[in-house]
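The data below hold one chain only, encoded as structure tokens and taken in the form predicted alone.
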Amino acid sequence: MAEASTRPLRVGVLGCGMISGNHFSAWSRCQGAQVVAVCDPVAERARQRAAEFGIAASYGSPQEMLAAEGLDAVDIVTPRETHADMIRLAARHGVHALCEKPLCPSLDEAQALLEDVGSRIHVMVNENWRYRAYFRQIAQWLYEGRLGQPVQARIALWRSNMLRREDGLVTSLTRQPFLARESRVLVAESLIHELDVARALFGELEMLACSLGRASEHIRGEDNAVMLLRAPGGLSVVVEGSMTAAGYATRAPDRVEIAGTRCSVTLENGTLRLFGAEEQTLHYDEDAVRQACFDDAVQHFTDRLRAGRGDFWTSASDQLGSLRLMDQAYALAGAIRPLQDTARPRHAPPAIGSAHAGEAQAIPA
């Protein structure tokens, strides 16, 4: 890493599924460091990914790369139980790390791996979802008080990734067949995100309650959760998501809203709106937010590494306080059931005759 900071650093990439791509285009447009080798188990997978972006090696072997290419880093987009392997063995490589969130499936694991990796290598956590520029808006507008005093928050996610489509298949399982046999879905795998964009504008946050359903025949862990959080100053924050919500996309975006005594804040639909002693309205491209978090993020992280320090805004260490919270959602809420066709009133309301001018009046499709 002597040289680093005179030439671009070199990466290699392991895991080259789905999500590789976004990883992959951010690599192309970073400055400061060129992929020079990928890697994937399935060989024609590797060679394809290298092939469309023009990346001179491919392997089979993580262990074959790392020892073949001399790189300063690795970008690990492998499955989530694999990451604590593949950071201890890029650190008996003295090869830097940026790993796909979460670090490990648990605490308890992530705190071992950081035990046993120590200070060998910088360890950054690609946590994208508080890069995305509507988010870090949000976060500076609280660093600047412009909401007064925060009291409440709500961020949540629908989304109807996890129902059946027309042609039979179900969105998320096409994308992430794995997570149909994960004990631990919706929370694990995408409000990990919410959490840490909690924890990046509100602070360090105590899970209160939570609660989680599966309502999903396909999948053995949750797809509905709810979750009441509180900041050290009282501030509420309720985080919440379902994967089978009728009628939303299957990629909708975040809704968010924020209470404060001089302004509040929504989010949604890519519309961040500022409101009350002061107004301001700003619209996002929710495509071009999703490829720029992940440039931001590996930009980040090349910058740091190439000043030679390893004080990442998303460290393997500051993971730790979104895994905290993820563990303790899952114990607090206890064994997922399936969800029952319960919650709907025992009588239907009563038929009033009488005309009111009130009354909503259809609107023709």
Ligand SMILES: NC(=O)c1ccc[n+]([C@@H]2O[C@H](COP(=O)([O-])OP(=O)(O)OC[C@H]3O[C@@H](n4cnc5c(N)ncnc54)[C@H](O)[C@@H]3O)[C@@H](O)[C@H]2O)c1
The other form holds:
Amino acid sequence: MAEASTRPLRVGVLGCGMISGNHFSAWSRCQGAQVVAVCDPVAERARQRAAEFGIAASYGSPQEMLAAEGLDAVDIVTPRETHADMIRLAARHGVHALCEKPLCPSLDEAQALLEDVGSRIHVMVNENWRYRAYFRQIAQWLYEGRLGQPVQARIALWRSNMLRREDGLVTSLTRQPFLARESRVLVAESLIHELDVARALFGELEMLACSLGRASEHIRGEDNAVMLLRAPGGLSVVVEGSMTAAGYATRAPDRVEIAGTRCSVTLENGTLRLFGAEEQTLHYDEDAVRQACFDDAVQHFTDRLRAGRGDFWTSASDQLGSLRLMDQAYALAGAIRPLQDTARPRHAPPAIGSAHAGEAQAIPA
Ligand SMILES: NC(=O)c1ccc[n+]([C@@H]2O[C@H](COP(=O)([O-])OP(=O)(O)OC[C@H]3O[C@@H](n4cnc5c(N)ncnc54)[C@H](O)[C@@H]3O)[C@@H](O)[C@H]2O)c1
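Structure of the form predicted together with the ligand, please, following the form predicted alone?
Complete assembly follows, chain above in first position.
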């Protein structure tokens, strides 16, 4: 499908697991495309999604689906280690691909994949967080120079999703059991989104340092990460996350702080503030933003394909920049070690004087 198209695209979805629900919802609202077939090796999962979203055909094999359906595009929502095979299969059928992140488990595999595929098909990566309305607003403010000179930035994702809950379950592993066997967890699965957003806001970043740790006994990889990056021009950016931060929600959203010489920006719990030389406060419904970024990514993919174009905002070649940072983070951090309970003062602080105005007053609950 090289030429601009006037008919709806015929789309097949590969993978009917946890995050596919957001994809199917997005496709159901997409203008100019229709999901006509779904596929999952767990055939019952494919049948269920087909019934739920009124899709005509379900398959247990990607090869069969691609051979039978005359598709224009596939949406690949399968585990990271299968993405390259799925894209190569799509390329053999001349079918364009939207693929979940990370495009591949490592930069080398992604580079080899893109060399193989060449210009046979267009490939976009579902780096959907970049499409979130508040990040696009921050990008707009930066673009307009409203912050003056940005001098320092921090993006933080603190959650409690790898802590055992009262019912004995671990939220993250209930949603994504495969994370238990991965050696790359927080950065490869989640913070790759924040790295991608940071690149979209500040340009190609250099990874200076990375520290990774594991607090959970349920996984092999890391559940805590701090990365220090430098943007062109010298701006320092910290991207960090915790999956074991008690008291934080299991799906707590990103917190952002950007210091600028004219205005600074904060994002916390869906409230975005620009303040300093001017003031603006915007509120976002976090649940709506979470789904809307899938809707917008899917619509962008469809619009570009229907126009006969492959210059996606989050193209596969753009993703190489995020995968490079991801690989560098793991290389700089070295072996991921269990966190030891030694990071606390060796002595209690001395008691000094009597109560006065500078002492804390407990707020009644
Ligand atoms: N963009 C986001 O916000 C976001 C969020 C979560 C997960 N993801 C990504 O989405 C992908 C899937 O994650 P998930 O959490 O839904 O995983 P999951 O394990 O819940 O689902 C994956 C599904 O793919 C199926 N599958 C495996 N091999 C297949 C094949 N060859 N063909 C068709 N189906 C196949 C599995 O049977 C399973 O049903 C991963 O790359 C993950 O990193 C992205």
